[in-house]
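Next up: a single chain in structure tokens, the form predicted alone.
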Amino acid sequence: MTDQTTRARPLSPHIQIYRWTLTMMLSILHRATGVALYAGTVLLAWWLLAAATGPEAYAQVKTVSSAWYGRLVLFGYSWALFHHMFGGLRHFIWDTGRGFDLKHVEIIARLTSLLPLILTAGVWVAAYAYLGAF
């Protein structure tokens, strides 16, 4: 066996050392968001199966989403889930081959902030508009 002191062993590179991208914040924010919409999915299935249980079930699924919090988290929800998918169409189009160019690479990554947020507001605007204060 050889002396492991006396070698000198490549240190592994540490978050400090790494410069923060806009890429890497959206790869942690794709995983993040994954996990934040298996937890959103327990609440859809709490309120599919209240809807299929009666009047009595649905009406507490009811009060607890148009109360302030249950909002904040269906708005977290519907954000998680235009991030996840962009994230998702994102890698999608690398698979391709196609934009990994620095310029493409960055336009996309802009692209995949932005729209979320555009597409979230959006729906939410358009929720309140047609259905009124739920």
Second form
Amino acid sequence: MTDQTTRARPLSPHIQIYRWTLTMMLSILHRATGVALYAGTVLLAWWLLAAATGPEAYAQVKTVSSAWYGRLVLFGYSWALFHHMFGGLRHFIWDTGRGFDLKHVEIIARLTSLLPLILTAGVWVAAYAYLGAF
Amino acid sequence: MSDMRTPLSRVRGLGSAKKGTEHFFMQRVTALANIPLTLFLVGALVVHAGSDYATMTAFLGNPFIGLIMLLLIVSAVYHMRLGLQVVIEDYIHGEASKLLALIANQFFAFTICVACILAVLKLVIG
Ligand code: HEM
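Take the protein just shown as the form predicted alone and give its structure as the form predicted together with its partner chain.
To see the whole picture, the full complex is given below, headed by that same chain.
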């Protein structure tokens, strides 16, 4: 290599330069929810291993999952999953070469922000109904 | 702009990583599989929100449920491993720390995968 690599070269502006947009936020959220789901698989493994181990181990999972902080984490996990899923569907549309014009980008962005929220709420209403809470 | 690639490299179409579109393709295949599989899990968790230990293990011990759980585990872990690999390549630039993070990603993914499979097999087979 020559000293070419150490010379100060122009850089493209970083994200703090730009005005915030919904599409930009969704791009970041898709990555953030992906990483959160990655970490969350520890919970899936804990739950399955506890169920396979026996009633005492499973009772520990139940204690945590029915405490307020457990519920909060599970609520966040369910939203992250739905949000990431719809973000993925958005990618599928783009993968076919469609939906790149500004009008459709904006419509799809709004749908992929709203639908996951509605679905998450629906799932928790259903879960509490099964729990007999109402 | 002139193409810098040799004719041979263009024919092979494998790019600089020598893997072609495999990473991209498998990210999409597993993403597609993840949709019904995770929806199933969420549905099962909702229906069993109030179930006790015996009901839950009887449910998970059913071979068909076990099959779906195994497919979910393999697909989700494959998918998240590919996904985090890209995140690591994007943000970690030091050669040594990048390599370590990539290896940690493999270890984590395989451990979660094998742990979940072990649990499901025990629940199904007994
Ligand atoms: C439920 C259905 C799912 C769909 C449709 C889906 C879709 C996708 C797609 C298309 C990408 C690639 C994005 C890109 O190329 O920039 C991606 C990235 C990713 N996914 Fe998923 N995914 C799903 C579930 C999951 C699950 C369950 C996990 C973790 C356990 C996960 C973790 C990740 C991670 C870590 C990334 C990398 C994020 C990034 O590169 O910005 N995904 N997902």
